[in-house]
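A single chain, nothing else alongside it, follows as structure tokens in the form predicted on its own.
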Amino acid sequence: MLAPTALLVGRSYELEALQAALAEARRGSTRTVVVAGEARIGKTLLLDELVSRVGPEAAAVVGRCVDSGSGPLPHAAVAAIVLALVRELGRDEVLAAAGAGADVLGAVVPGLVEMRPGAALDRLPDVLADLVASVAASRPVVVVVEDLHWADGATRAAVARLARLPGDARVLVVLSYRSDDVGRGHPLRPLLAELERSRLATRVELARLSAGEVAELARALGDGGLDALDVERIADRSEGVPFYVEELVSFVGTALPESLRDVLLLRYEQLDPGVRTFLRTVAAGGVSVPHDVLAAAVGDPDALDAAARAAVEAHVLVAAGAEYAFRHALVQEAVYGELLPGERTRIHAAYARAYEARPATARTLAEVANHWWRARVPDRALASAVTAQAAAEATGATSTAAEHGERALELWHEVPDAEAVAGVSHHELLARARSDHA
């Protein structure tokens, strides 16, 4: 089984467009570029290549939106951007650059700064824009926000504000999203329409690779070990999707799968039963899982370390800081689909308890609510949804709060004495849900 090697093939036009926008930002302009494409098409690889070319004279920060499985995690991308700037510049310089409203950053990065009572959380987009613009006064800044299809309302508002920075701010904003996930009625569509209508952004669309590009990529990945029939079979089964080309090349010489879902599970199915059990546990935690949370869910540190090493060496997982992450979200989804009903209940309950032991931030409480709901424990799911709703409201993440409120209302009639469990009346919960949607 060959190890995967990331290669950028068939993307010269798209990379040139991004580099041209970066050059304009370096010369003193503000640019926004939207990168769209279906899942597995290579958006992250393209953006990684762009960031690698930014150079030391500019600051590049990356934030990724995260889906908990039952909705976006609040402020995930914004928090990552702020933390990246803190690592680059230091806490004090970041707070000074953010200006008088810097304390609202404490809503997205708990512990960064103490929030004043009654802080105007709806100012977060302006504070983030002031922070980026202030940093850009001394050097060009590249802000990358990935997976915008998973963004909460607060993140979408922040992105819209960044796109409206003054035209001479020396900032490049790059946004990516899965085009096949943003259908009619998706909350991202109004933002995309506004960016296009106001001519605030240019669009780069990633198409599937041509047959010739698939052959070029396959031969490069195969290091000269593929014959014409191998390449033809890979081109046929991959349908021009780079991720599938990479996976299929790794298994040349074996019986290649017929379905694309089976391609996603190729590496998983080659592993020992114990490692597959571990990966199903990781998959229940989402695309990425903090090590301490995973350790609490697994309950056996030695078994975790051995299985994690095997999964990383098989290129199913990557170790990213203090987290384990699947190489691609669709692999996580495919592995999650292998869980039996009893496994799902047990593992999600274990994750819920693990997150309950962490500091009660809005993001942590959202994870608790998600896992109790997926564990199908109605009373715990109801109580945690109401708690997560309140935490999201307190940090200005009203779209996330609305989703928790809707979940709580769905669960209400499944729970005996629901008012005592939730700590609020049905009337109050309904009123809060309506307010969150307003």
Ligand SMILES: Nc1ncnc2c1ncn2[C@@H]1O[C@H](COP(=O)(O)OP(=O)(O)OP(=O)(O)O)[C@@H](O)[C@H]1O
The other form holds:
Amino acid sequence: MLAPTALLVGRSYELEALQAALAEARRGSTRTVVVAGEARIGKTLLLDELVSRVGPEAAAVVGRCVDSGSGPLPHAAVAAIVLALVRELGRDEVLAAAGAGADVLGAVVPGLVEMRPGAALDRLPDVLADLVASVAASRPVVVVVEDLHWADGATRAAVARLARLPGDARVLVVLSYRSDDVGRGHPLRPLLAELERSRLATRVELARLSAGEVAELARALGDGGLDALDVERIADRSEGVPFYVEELVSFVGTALPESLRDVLLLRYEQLDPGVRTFLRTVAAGGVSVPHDVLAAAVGDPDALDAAARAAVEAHVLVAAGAEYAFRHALVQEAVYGELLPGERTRIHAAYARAYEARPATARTLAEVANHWWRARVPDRALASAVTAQAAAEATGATSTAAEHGERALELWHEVPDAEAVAGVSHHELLARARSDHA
Ligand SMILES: Nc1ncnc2c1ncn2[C@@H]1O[C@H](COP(=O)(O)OP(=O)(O)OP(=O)(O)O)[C@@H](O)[C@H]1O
Ligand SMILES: [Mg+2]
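For comparison with the form predicted on its own, produce the structure of the form predicted together with this ligand.
Below, the chain from earlier opens the complete complex, with every other chain and molecule after it.
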């Protein structure tokens, strides 16, 4: 299999637009650019290229929003940005620059600073903006926030605040999101509309590659081993999405599939039935699954190790620390789609029990609630949604809390004696939902 290339094909216009914004920020302006494009179209590669061109006299920090499988992982991108600034400047300078409210940073980066009880989490956007502005007083700062389709409410508020830094702050904010994931009613929509309306941001849209660009990429990846017909087929089947070009180049010489979805399953389909069963189990756990949770869900450690090895060797999974992750979220989705209904509910119930056995963090409780929901076990789904809602509220993740609350309300009428199961009244649940949405 070919490793993804760092080679950037095309995109000269888009890169120029980003570099022009960078040049303006260096000269003393504040600029925000929104990079939009469908899944796997090349947003990250383009932004990596931009960051590599920033140079040592400016600070560039990158944060990514993360989907936990049961909603956005709270503050993920903000935490990464704060940590990157700590690496760049040192802890003391970061705390000094963040000013009076610095202790709020302890809520997103545990251990960085002790949080005063009652520290107001809603100050996070202001504190982050003060921090970035203060660093920018001595050098230009580039802040990249990727994958905003997975942002939680606090991260969206922080981004909106950064875009509103004074016009002469010497800051370039670059935001990316998957346009195909942000449909009507998506919570990112109002922020995007606001940035556009107020002319605070410019947009860069990443379109699919042209046939000529696909051919260039395929030839580079194929290392001289592709003939004209191969290249033509790849241009045809990939529909210009670079990720599919990479996958298809790896399978030249075999019968190439007709649909894009089948491209995602190429590697999966080649594996033994036992490994495929294992992969469907992993897929039900989300894009990445902790090893111990997976072991509990699979129930047979020897079988797990053998299957995991085969899946890693086939480049479907990667082992990252104590987790197994799909190399691509799109592949996870496609493999998840291969689950039969009975298989799906059984495996989700096994995950729910496995997460229940772990220490009860907000993240674990969210997983428990998500898996009972997907396992279609209404009473457990209701009880765990109420618990996860409270845990999310306690960490200031109100949009996550709101999602759990909505599910609890949806489940209420399916559960006999719901009040006893949930441990709260319907009235109380409605009141909590209102305050989470406030
Ligand atoms: N213009 C390009 N030239 C060469 N390779 C590319 C190009 N664009 C994307 N790729 C390759 O395609 C794959 C997907 O790209 P990338 O991860 O940047 O997409 P993305 O839009 O960030 O995806 P996601 O929506 O999952 O975040 C990567 O392996 C990348 O190296
Ligand atoms: Mg990306």
